[in-house]
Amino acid sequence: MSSVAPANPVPPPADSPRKIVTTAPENSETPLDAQRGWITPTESFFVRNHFAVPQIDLAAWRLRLTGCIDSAAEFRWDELDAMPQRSVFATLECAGNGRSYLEQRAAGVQWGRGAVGNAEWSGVSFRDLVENRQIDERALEIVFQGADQGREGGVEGEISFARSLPLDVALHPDTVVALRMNGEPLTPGHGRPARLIMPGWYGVASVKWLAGAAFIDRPFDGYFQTVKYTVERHSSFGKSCEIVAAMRPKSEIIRPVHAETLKAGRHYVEGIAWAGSETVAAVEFSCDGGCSWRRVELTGPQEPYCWTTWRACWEVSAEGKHALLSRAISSSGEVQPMRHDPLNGGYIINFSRPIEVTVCARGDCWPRASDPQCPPAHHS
């Protein structure tokens, strides 16, 4: 008996704190302006669905290993839960996050900035599932297949969501079959009963509602690996396509918000920054539209795979409009770019995007009661 019942689109809860972008299937954003601290609460963590959420019978569900291994295997949820557990803190970001800000409209969900969140993912390291099995020397990739399926334009019939990883990447100890998120069992929208977590890669690699892992001896040519989630690259050999894979350095200003009005004086500008599998080495802030930059204070943990929080003390006396920018610098020295690379199409949208605020002299402009001001300046 199949563990998956026919899926019907289920609208997101009316009281969801997430910002709804589409309802059928649900695609919703983390409300970044409400983010406090390092971890994104589960109920606020963005949801990216290609198809309707599958209805899965946990008692009948199995995770199956097949393909170029000496013997197929399957695991129940309780068997996975009884194995040694591994926790990984990781920021997940949809590869199309920020698509609505592109100068040229690109096909796909028109995300704002909130298709990103940081959470703790706990489960079984995938390599532990194959530890006592012989992998055929021809094995090249592992295809991870979700239980979700539906129709895509230009494809006959229904297809399942599937993505592959190179063998060495899939067998890294931090590649986890996650059963829990922030200490609690996964919610249906976040992949219950189990999902893959590929930290440092864009969220498309972290397949939800994981049903199978097949070892194959050739490059995977599935729809979400060759038609969607690819970027163009040029070289001396001509034009080629690459899959969307490792996340690039990126930062966001989360307070103040775009179009906010502030009172002249000293204020904290706060934000988040991440750099895929690397740590964030530094964040720079500009209050003049990118003409000048200065390093800011990193206020959160600096860990691989995760975002960090940051803040800058900004003193402003000039009334009028001001363009605020931030940029992240990874531990290897990669700097967040100022422009979107057109070869990336509607993916890897990590350019520094200005937010515009208006400064006025009226006493009722700022501060809001919930937001701290910078300490007063001390003069010697």
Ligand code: MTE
Contents of the next structure:
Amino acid sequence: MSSVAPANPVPPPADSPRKIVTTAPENSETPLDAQRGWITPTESFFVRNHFAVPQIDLAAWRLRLTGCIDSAAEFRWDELDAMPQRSVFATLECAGNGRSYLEQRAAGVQWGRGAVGNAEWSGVSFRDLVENRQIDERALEIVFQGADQGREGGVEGEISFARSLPLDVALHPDTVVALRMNGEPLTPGHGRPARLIMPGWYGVASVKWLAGAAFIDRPFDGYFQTVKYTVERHSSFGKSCEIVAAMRPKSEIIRPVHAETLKAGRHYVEGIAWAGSETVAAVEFSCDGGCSWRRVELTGPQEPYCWTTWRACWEVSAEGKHALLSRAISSSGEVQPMRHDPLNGGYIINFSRPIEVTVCARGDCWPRASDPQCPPAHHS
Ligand code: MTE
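Having seen the form predicted alone, please provide the structure of the form predicted in complex with the ligand.
What follows is the entire complex, opening with the chain shown before.
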């Protein structure tokens, strides 16, 4: 018996705190300008759906394990809830985040910069579900299957959302079947009743409305990792296709905002930065369009999988337009690039993007209401 009833596309509420990018299905962004603190509140956390949100009857729902294991197994929600719970703080970023800023337009949802958020995800380590089970030595990958389905351009009939992980990645203790987000049961938009959380990887790997996990003995060739969510790579062996996986280092300036007018003086420039499964080792700030850089103060926790917050004190007296930039450096030394790699197409968009502000020295422009002047001693 199927526990999933077909759902009509339900438009997001008109008063959603998220910025709506498309309505059916909902794709909506986190308003980063409003981001305060380290955790993104669930109601403003971006939503990325390929199909309509499936309506799932919790009483009938099961998570099914199948394929190359000694015996198929299924779990009810309350059984998962009764198991030892693991909590992972992780930043989720859509691989297409920032697509609307590309010079060369790429197909897909035209995200601004808000398809990213940081939350606490709790549930069961996936590997706890296979404990005491015999995994066939032929098993190579695990395919995580969502309960949502629909049509995608160029494909005949309906397809389901599914992504695979290599066995060792899926069996890492931090790969979690999450039942809760920020301490509350998952909302329908974020995958109720259960979703995978693959911390450190682009959000596409974190399959929502999880219905099954199939152990397979060959590379999975599903649509969302062969046709979509792949990038081209060139080497001496020729061209190859790589599945979008680990998140690359990236930072954003949150305040001031692009096109803002500031009074000459000392201003805090604030932002966020992340580096996939690594920690952010440093963030650098430039107020001259990238000619010179200086290190900023990291103000948030520096945890693997998570963004950190940062701020710099910027003293400016010159009237006119100024290009502000930031760049993240990961703990292994990878530096956020200045240009988009065209081989990434519409994915992995982590180049430093300048925000332009106008500085007014004559006193006839208003400082931001919440703009504390930073002290001269705070230069970092
Ligand atoms: N899982 C299912 N079943 N269907 C989807 O459309 N979208 C993926 C992933 N998991 C998706 C999914 C993508 S591309 C992203 S970025 C994240 O979910 C977004 O998670 P969120 O909507 O909770 O922010």
